[in-house]
Structure formats: structure tokens, C-alpha cells
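Here we start with a single chain on its own, the form predicted alone, put down as C-alpha cells.
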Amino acid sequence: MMALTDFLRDVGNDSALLLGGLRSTLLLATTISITGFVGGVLVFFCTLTSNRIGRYWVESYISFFIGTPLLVLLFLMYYGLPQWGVRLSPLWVSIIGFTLNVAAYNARYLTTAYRGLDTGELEAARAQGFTSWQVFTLITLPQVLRLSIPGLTNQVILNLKDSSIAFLIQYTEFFAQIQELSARNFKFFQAYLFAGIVYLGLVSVIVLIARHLEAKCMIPGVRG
């Protein structure tokens, strides 16, 4: 008990630092899970194309990221770029590195949502003159976003988890300060288990938010 009481004194006297911690955490996991999304859409768009040169490109780049481990990447480009003459701060290296990743995962539950749809009537919108940006926007987009609720949110939900491998590359978001915390009063325990409970709170109301967009977005009588 003891134990607890100081650690849980050791957490007030560092709670500015933390909440600091915190705030980048949110703003990373926020900005990738934004910008992810609309990439997402953007290279599922660039899936439709009828070049077949074009979508070998578009495949070969959501294969690639999936394929490819995110803290490889970061590395590559936090340690690997400067030798190039590219340097970057912790904080651009993650936005632009998870936004690769994050929107060839969503752009993947698109276009298996998108198979899910009906031909024919994409095919009777095209017949009434509809361009192929309306057809996309009118019909696809708004289709697939809806059955690709689920997908997407749970790629939200495992953007603030992997948020916290930044501290790899010196990016100081929450992790790294219950890193230090733990560094200065050896309780690891304790600080592994505080941060669980945090990240296990934040989830916890994104998978409020989701069941409820989930929920509004529900066509009556249909099964998403």
C-alpha cells in the first residue's frame, strides 16, 4: 500500500509532465488517425482506376506499407534520412510515416467493403450520365464509409495504441514520460500499469464513440 501511495505521489509531482506527455499522444493519434483517413480514400479512389498500370501501383503500395513493420519505417526515416541530408523532427517523421501506413490499411477495408456493393446499381448511375467522380462520390463513397465503420474505427483504436512506439525515435509522448517516471523511481510496475490504465481509458471512449456512429449510421432493416 505503501507502494502505491508514493508512486501515486511521484505521479502528482510529475502530472505536468505527463499531461504534456498526454497532449502529444492525443494530437499524434488525432492528426494520423485524419490524415490516414482521407489517404485512405484518396489511393481507394486511385483502386478504381481502369489503367491497369495505374492499379498495379496503387496495389503495390498498399501491399507495401501493410507489409512493411511501421518501426521499420520510422527508423528509416528518423536515422536513415539524415545520412541523406534529410533531417525531420520526431513529430513529422510520425505523422508522415504512420499517415503512409495508416492509409493503406484503410484504403484496404474500402475496397473490401466496395466489393461488397451492388454493380448494378453503379452501373445504372453511369447509364443516367453520371461522371465517374459523381458515381464516387454519391454512391461509392458514402456505401463503403458505412460498411467500413467497424474497420476504420478499430484502426483509430490501434493509431493511439501504436502512437506510443514514437518514443523510439524521440518523440516525448506519453509513453516516454512514464518511461521517465519509471527511470527515476524504479517503480515499473506500478508506471506500466498506470499507462495501461490510461491508454485502456482512452479506448474504452473511442469504442463508445464508435458504437454510436455505428449505431446512427445503421440503415434500418440492413445488416452492415
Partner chain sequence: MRFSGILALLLEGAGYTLLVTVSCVITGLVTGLGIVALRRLFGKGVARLLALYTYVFRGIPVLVLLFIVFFGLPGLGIRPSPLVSMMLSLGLVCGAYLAEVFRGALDAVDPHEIIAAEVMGLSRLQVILSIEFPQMLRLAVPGMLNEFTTVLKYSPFGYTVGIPEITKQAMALASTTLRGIEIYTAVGVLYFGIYQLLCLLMRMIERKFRVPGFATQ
Given for the second form:
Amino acid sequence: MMALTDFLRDVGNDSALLLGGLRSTLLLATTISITGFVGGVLVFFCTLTSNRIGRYWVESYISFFIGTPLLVLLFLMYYGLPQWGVRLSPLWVSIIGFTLNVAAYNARYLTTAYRGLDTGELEAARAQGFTSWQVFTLITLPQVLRLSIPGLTNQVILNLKDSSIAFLIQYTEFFAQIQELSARNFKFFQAYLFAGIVYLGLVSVIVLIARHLEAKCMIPGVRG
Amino acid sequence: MRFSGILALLLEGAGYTLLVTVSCVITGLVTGLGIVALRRLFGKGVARLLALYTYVFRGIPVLVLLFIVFFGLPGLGIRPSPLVSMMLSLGLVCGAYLAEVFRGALDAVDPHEIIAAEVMGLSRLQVILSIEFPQMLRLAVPGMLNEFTTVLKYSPFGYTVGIPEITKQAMALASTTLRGIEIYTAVGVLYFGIYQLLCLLMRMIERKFRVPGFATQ
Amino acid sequence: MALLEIKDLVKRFDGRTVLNGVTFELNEGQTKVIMGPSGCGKSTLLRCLNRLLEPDGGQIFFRGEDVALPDTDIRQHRQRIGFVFQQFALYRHLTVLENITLGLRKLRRLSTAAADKKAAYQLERMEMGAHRLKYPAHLSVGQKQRVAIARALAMDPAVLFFDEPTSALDPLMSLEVAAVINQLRSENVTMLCVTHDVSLARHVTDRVIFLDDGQVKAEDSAEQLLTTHADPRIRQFFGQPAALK
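Same protein, different form: I have the form predicted alone, so give me the form predicted together with the partner chain.
Everything in the complex follows now, all chains and molecules, and the chain you saw is the first one.
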């Protein structure tokens, strides 16, 4: 019991640093969720091209980023690029690396949902005289997005959790500050457990929002 | 350093990467299947406990879990080895996700077949092992491949606890040769190769166990 | 002048010739039914006429202008044709009303109010006014069909295409569809209908076109073609109950 109050006092003393770290975590997670979403939609649009070579490249992009660890990409940019005189800040490396990666995943969710779509509706829209961009934005995207809400929100949760690896390239987010804290008071177990509970709390908030969103956006008669 | 020397070190790392991945995948499969079976066999109370487990392990970052296990537990007098630490963090996370994959696949099993098996007089466990699991596993192949891929992609965390897998070798090589771009690019390709191998393996397994007309995409 | 004049239309899929020189006309205010065994190219023909599929040869004159030419404004052309699909193809994420107004707002550039008004009129015409805020999933099959027709009519098309309008319906509802088509006929709507439902053809048409092996094998009044035609293959086709085909 004493140990716990001691630890909480340490947390209180360092609260400014920890809150700063939390802000950095949320900044990174929010940014990459947005850029990754936009990127995912664009990549998904590219997968719909009838150009065979174009589609091959888009598919290769998606499967390469799904098949390689993000950490390697971050290391490549952070430790490799200075060799060519390109020095990016940890935040920028994280944003670029995560965006490339998350966009690939989101595009995959959207493609999967698209395969389940009723092609008759797309044909009907073309028969009505809509342009392919109109068919995409008016018919395809609204349905595909709603069908992919579970996948897409899951990706936001992954973004939040995975943002913790940015500390490995010296981005001082929440987990990095936790490291600092534990290095000072040597209460490793409590510190990391505390970090785990904070992440779990944040994830729970996203889950609640996602459920709300899912219920609100449901299309009657379409399995989500 | 010569190119062949670099390659040799990276391949040595690849061995450890595979070791970490396979150990964590096995841990995940055992826990995932165990969770599903327990949920099927016991009532609501157990199911709720298992739901809590999956929720917690899917809600905490793998890296944080790994640090709790490897750097935190020694404070309580428990000293897991690096590989065991990976299994207790990444492996258990994999198990939590796999449990969800299996649950989804289990929902797709035809309930009439289960009733038919029960009517025949099979015990609950027999039904699970002879009807539900064989169908569930076939339906779960795409989901399992996803989770195995995730394990492979998080295996670089092994370097933070001192496992000399690909990423750790690459970091050492990059700092001695100052050729980070080439080395990390090669590493990316190497991981992608392992990923392709994994996909191929899963396809082979799927083909071997394929039942005509069942769960064909 | 004919509204549609089709000359020697050819369509191939992977070397297989599905349409092999189809020729016929459709006049303003006329209703024609295209019949034939499955795989005779009926649906392909409709899709070529509004260029959902690219014809490999021949001409399609729409009010005297060849719309099979590569430089045709395809979207402009499609907007003149109302297409009612076999599976109705209602947009599932939109309400009944929105299904109809989408084209009016985005293609005709009508204001929301004007589009709503126009859509409401078409829904009343199809006796679907009470259902305008429902989603497609909440409609019966017959209601879906009426919405699909209202959606097509709202664009003021020069001609209405029906692709197997009764294949998803039970016999009673098929009669209902026939009634709707007859209602439109009495209002002088030009229609082209692909079907293998003999009773539908009997009920709604002036002229039946018999399509087989990718060619027009006969064209005549429904009674003539269905009962006394010289070609035994045609007599045999129509002699069987519709349910067996």
C-alpha cells in the first residue's frame, strides 16, 4: 500500500512531463489517423482503376507495407536518411512512416468491403449517367466506409497503441516519459503497468465512440 | 564489411526472427484455442472473465506489455528470459486477437450441424473437437494469416530485450558500416520475403485441408 | 422517325459472338418486348444500347444520331434512357426519396426542394408516396420495383428499359408489374423490355422481338408470334409454360 502511494506521488510530481508526453502521443495518433484515412481512401480509389499495370503497383504497395514491420521503415528514415543529408525530426519520420503504413491497411479494409458490395448498384449508377468519380463518391464510398467502420476504428486503436514505438526513434511521447519516470524511481513494474492502464483507458474511449458511430451510420439491411 | 558478411549476419538474425515469430504464434494459438474452447464449455461467468482478458490484451500496446514483463516482473522477483518475455507479451496478445478471429469463424459454423451432432449423442467436448473446431479453423484461415503477420511485424521488438534478430543485427551493422539506407532497405525486403513465405505456407495448409464446397472464396 | 434504330449490332465476349448483327427499330410511344432463350444475348443487347457494354460493330441511332460512335457523350446518352434492373439495384444507403433525388440533384443540378418535389410526384405516380423515407431493405420486392421505376422516370427519359422485370417476382406480383407497364403505356411512355416471361409479353406489348443465336429471328404482334408463327423452334419456345424456362 505504501509502495502504491509512493508511486502515485512520483506520478504527481512528474505530472507535467507525463501530460506533455500524453499530448505528444495524442498529437501523433490523431495526425496519423487522419492522414492514414485520407491516404487509405486515395489508395483504395487507385485500386479501382481498370489499368492493369496501375493496379499491380497499387496492390504491391499495399501488400509490401502490410508485410514489412513499420519499425524498419522508421529506422530507415530516421537512421538511414541522414546518410543522404536528409534529417527529419522524429515527429516527421513518424508521421510519414505511419501514414504510408496505415494508408495501406485502410485501403485493404476498404477493398474487402468493396468486394462485398452489390455490383448492380454500381451498374445502375453508371446507367443513370454518373461519372466514375460520382459513382465513387456517391455510391461506392458511402457504403464502403460504413461497412469498414469496424476495421477503420480498429486501425485508430492500433494507431494509438503503435504510436508507442515512436519512442524508439527518440520521439518523446507518453511511453518515453514513462521510461524517464521509471529510470528515476526504479519502480519499473508500477510505471509500465501504469502506462498500460492509461493506454487501456484511451482505447476504451475510442471503442465507445466507435460503437456510437457504428450504430449511427448503420445502413438498414446491410451487414456491417 | 563485405556484402556477404552483412548478408550472413542478417540471415543469422532471420533465424532468431523466425524463432521469435514461431514461439509467439504457438503461444497465441494455444491461448486462442483455449479461450474459445473454455467459452464453449463453461457458462457466462467464465466467458466474462475471458472477455476481460481479450479486452486487456488488445488494449495495451505490445511494447508496453513487453516492458512490463521483461523490465517490470524482475522487481517482483520473476525473471523471464527474453524469448519467454516475448511469448508472454506478443504471444498472449496474438492469442487475444486469435480468440476474436476464432469467435467470428465459430459464429459462421452451421448451428444445425452442431445440433445434429448433439442429437447423435456426442459429448459437448466431442462436438467442439470433431465438428466446430475443424470447420472454425478452415473458416479462420484468412484471419489467422493476418494475426501471424502481425506477430512477424512486431518481432523486431525483440531487439529491445536483447534478442539478436534481424532488426538488432541491422542496427549494429548500420552503426559500423554507416550504410543505413542500404541495410534497412535490405531488411525491409527480407521481412517481406518472410511474409511471402508465411502466405505461401498458409496457402499450402489451406489447400491440404480444403473441403470441396466448404468456405471456398 | 424511329426513336431507336439498331443496325447490325455485334458484340463478342472473348471471341464468342453474343450479338451477331441485331437489327430492329423502336418508335416513339411504342412498347416492344424482346424475348428469347437464356443466353440469347437479351441483357447484353440492352447494355450495349446504353453503352454499359461496348458494342463491337454496328450502329445505334438515337433520334437519328449514331450513339455507337466513339466520340458520343456516353453520360449524356445514358441520361436519356431510364434503366430498370432485374435486381432493382436500389442504393441501399439511401432512402427511397434519396434514391430518386440523387440523379436529379447531381446530374440535373436541381435544388433539393425541386428534386424532392419531382421525386414526390413520381412516387405518387407509382403509389409509393407513403414509403418515401424508408430504406430499400424495408421494402417488399414489388415496392422495390416501383421505386426502381420511379427512379428511372424521374429523369424524364426518352425511353425506359426493363431488364427481366418479373424474374424476381411471384406470378401475382408479375401481374402487378404488367399493370404498371400498361399504365405507362397509356401515358405513351416509350419502353423496351427484355423478358422470358411469356405472360408478361402477352399483357403489355404491341410487338415481340424474338432473339436467338444473337440475331432477330422474328418480329410480330404478340398473338401472332406466340401462337401461330411458322418457325417450329419459336412455337416450341412459346408453347411451354413460362415457369419451365
